[in-house]
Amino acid sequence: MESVCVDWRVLQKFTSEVFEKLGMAPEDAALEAEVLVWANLSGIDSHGVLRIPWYVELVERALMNPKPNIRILRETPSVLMVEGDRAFGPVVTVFAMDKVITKAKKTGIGWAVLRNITHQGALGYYTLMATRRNAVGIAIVCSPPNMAPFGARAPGVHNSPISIAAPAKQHPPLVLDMATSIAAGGKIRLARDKGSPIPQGWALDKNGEPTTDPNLASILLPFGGPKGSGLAMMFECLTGIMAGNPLQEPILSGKKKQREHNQNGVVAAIDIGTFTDLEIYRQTVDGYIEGVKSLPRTEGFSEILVPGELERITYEKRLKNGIPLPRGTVENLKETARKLNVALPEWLRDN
């Protein structure tokens, strides 16, 4: 069998208890299930419980903090500094966003630059809690490198994601979602999974060598050539270095050798309601979803699809049908429970 399907609110369950484990708070962990199984539910694989074993290395490690201690640093009426303390990303990154829109609600705008978290899974989850509130999300984030920049064979940024999510109307918001890198680092990870190589083009090994081998593979590249490269370079300008937590030039420059996980980002809220009257930015959304969807379509596509709508048709099929993870995945979740002592649920015992 080359996958077992999971029911999510099974898969959900056992990742709340795995986090509880590590120390976590109740909430905190259910938390961090529910962002781990939606990315599943969403068909972001790479950025699901495949990430499990990694952050319970990452916490005997000391690099992430089941218990951190989240605090303001600075803060003003539409932007605030926040330091994470090394938390699970998806704790002090919902934290943040929700500030961020309440003060966008009051001022137009509400920008939070985020420092010391680390791994934040699939961005889309807080760019559409902004959608909600009525207002337009955006998030990124930078790590240390592992990413060639144009022209080079050796990591120098990072692949930072970055999502933008818009609410429409009648149809679901569209919400983009994507790294700077040809694929996600995520995508290897799961090839690694499933047993199969991955593309020609994603990654080069060690020696800064192309190739398809997932096992191999240890340096991104960009997409679009010195586009990918260049927002990648600008988003590092935008979160780390404005948080006075770079992450890529002390490695660069020498000063630090050891490239450990750490995570700077930045969520921020527009509020539509601001600048312009909301329900007719709501229709026009719909109407320019409309209009290009009804475009004459090339050669070889059945329908033109708008960004998050992939993932909307998917969610709604595994969340009847059930999540689909590989062999894998399956067989490194096993190993975790039975490291941490959790006890496995039936899904894990038969299979």
The other form holds:
2 protein chains.
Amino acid sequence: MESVCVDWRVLQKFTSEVFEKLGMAPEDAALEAEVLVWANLSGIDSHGVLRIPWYVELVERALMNPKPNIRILRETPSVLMVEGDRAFGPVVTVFAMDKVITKAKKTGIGWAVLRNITHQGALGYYTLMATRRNAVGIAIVCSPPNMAPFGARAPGVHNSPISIAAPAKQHPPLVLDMATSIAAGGKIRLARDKGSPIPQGWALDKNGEPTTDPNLASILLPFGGPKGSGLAMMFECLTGIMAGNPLQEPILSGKKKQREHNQNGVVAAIDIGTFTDLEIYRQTVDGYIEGVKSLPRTEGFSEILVPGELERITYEKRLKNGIPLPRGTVENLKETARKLNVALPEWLRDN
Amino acid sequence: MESVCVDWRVLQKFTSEVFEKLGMAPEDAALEAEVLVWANLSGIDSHGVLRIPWYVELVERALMNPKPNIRILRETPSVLMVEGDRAFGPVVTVFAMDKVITKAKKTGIGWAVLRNITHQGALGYYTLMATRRNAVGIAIVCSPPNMAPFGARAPGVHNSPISIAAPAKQHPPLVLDMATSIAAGGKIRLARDKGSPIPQGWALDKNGEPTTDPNLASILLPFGGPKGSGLAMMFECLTGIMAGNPLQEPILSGKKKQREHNQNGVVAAIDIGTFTDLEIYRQTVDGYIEGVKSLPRTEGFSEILVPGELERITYEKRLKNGIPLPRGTVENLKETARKLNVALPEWLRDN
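Got the form predicted alone; any chance of the form predicted together with another copy of the chain too?
Full complex below, order starting with the chain above.
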């Protein structure tokens, strides 16, 4: 059997139990599970439950903190800087996104620098929070180097993703969520779990040679050459260096020998009503979506998709029909459940 | 003779005279000339003086306004919205960038939406303003559709560029300035002036067919497929739709028949000192630059360049040796000078 199909509620309950066993507060565990399963529902499997075994390992190595002391270090009416104390990404990011939306309602914009956090999952979850409160959401995140800068054959930047989301009226919100690499690192993990090769041009092996074997893939490549590479460098200037917790420079300069998981990010919200009429804004986004979708198509395209549309279609489908998990992911989750003494749910027992 | 080499001061004086003849206030004409010649000095010839004849045409068609009534429509301690009254881009953008830097010094961030402006030239000029006052600068701009969304064979988005700049200490600032198309539209204008073909994959002709002839190139293509296309859509949501002056939707929906030049933009500044120690920030950017540059190189690369570095090298060189202008550009400028009764300077008389 190639994959197992699981109901999202069942998967979310299991995921939440795993994180409670790791020592997280029940509400934090529930939030973490919601963000991961949201990614799976949306078809962003690379940022879904396949990350669980890695998170467990990071908690064991004290690189992810299930009981963080999250603090606001700096604050003005429009900005804040949050010390994440290595919190699970969703826990600190939802907290900060909520704050910046509230600030945006007062001053037009809220901008938070998140310091010393860990894996956030799919950024679209957070920027969509802003759209529900009639703001445009922005999120950027950086981790230690995993991508070769344009012209290099060794890691020097992170394939930092950016997400931007804007609300429509009749249509679901537009939500872009893209890495600065040709392919997100999670897509390579997924290829490993599926046992399938990756396309040429996605990655280099640890010696800087091109590879199509996901097990040898070690260094990601930027999209658009200097464009993806340049955006990634600038994102580190907006996140890690701004947070006083740089993640590239200490590795590159040799101050830090070991690359270990850590993240810094930005979440921001821009309040639409501060600038323009909200209803007209939302209607115009509707018209924009409809206009783009009705353009004449290039050969081979049966439909023109706008940012977030494919994920939304998958979301609706999987909400009804369940989430397909590849065999490799199921095996890894079973092992994790046993290790943590989480009772094996039926779908894990029988598969 | 393939090109003419002109001293930057001579070129800037001529350019300023052209704009004064168009009715601009002397200080506005000088600023416009400075921004254009800065682009030429930096090697961004696509955004330099080759644009002058087009600007003259736009003024004649009342699409660019040499005597604008620039007004602030909305303002909070952190944001503002500026009505540009079809001002020349640099005039309104320098005004707004100055404001957002001042706001950033008080609240950590300043974010301006620029409404109803015209061509800004190279965005790096503005984001570098922020670095000189110890802030990170961001600029985004959108015009009417000139790029095919991913999967389409007709224009539906603009190849909106983004610039981000951050200050270093010993090194020049990092400054990224990139379009969301594979190649900036100005690069195609430059190929026209040079009489050289463009690479396959840059553009489609007006019927949506691929072309390498810069004279037939009519529709740009996004970089990274859905990535460039998606960024462009989201940038319109942050600029035109936010400004209540959408530039894509009215064309796509047929509300507006004619695509005519207009722009909306965002400029923003994030004050470094609000978040972290400024000296450490600048030193870390230095270390980051040095670290990236000293990575092992891919075959065929003699050097790894960081964002803005190539432009800076060209700037230093052209400051000393002059700016080479292709024959086509010189002819066009000569014609413009005659039309506007600007005394032909020696370099235009003799070439």
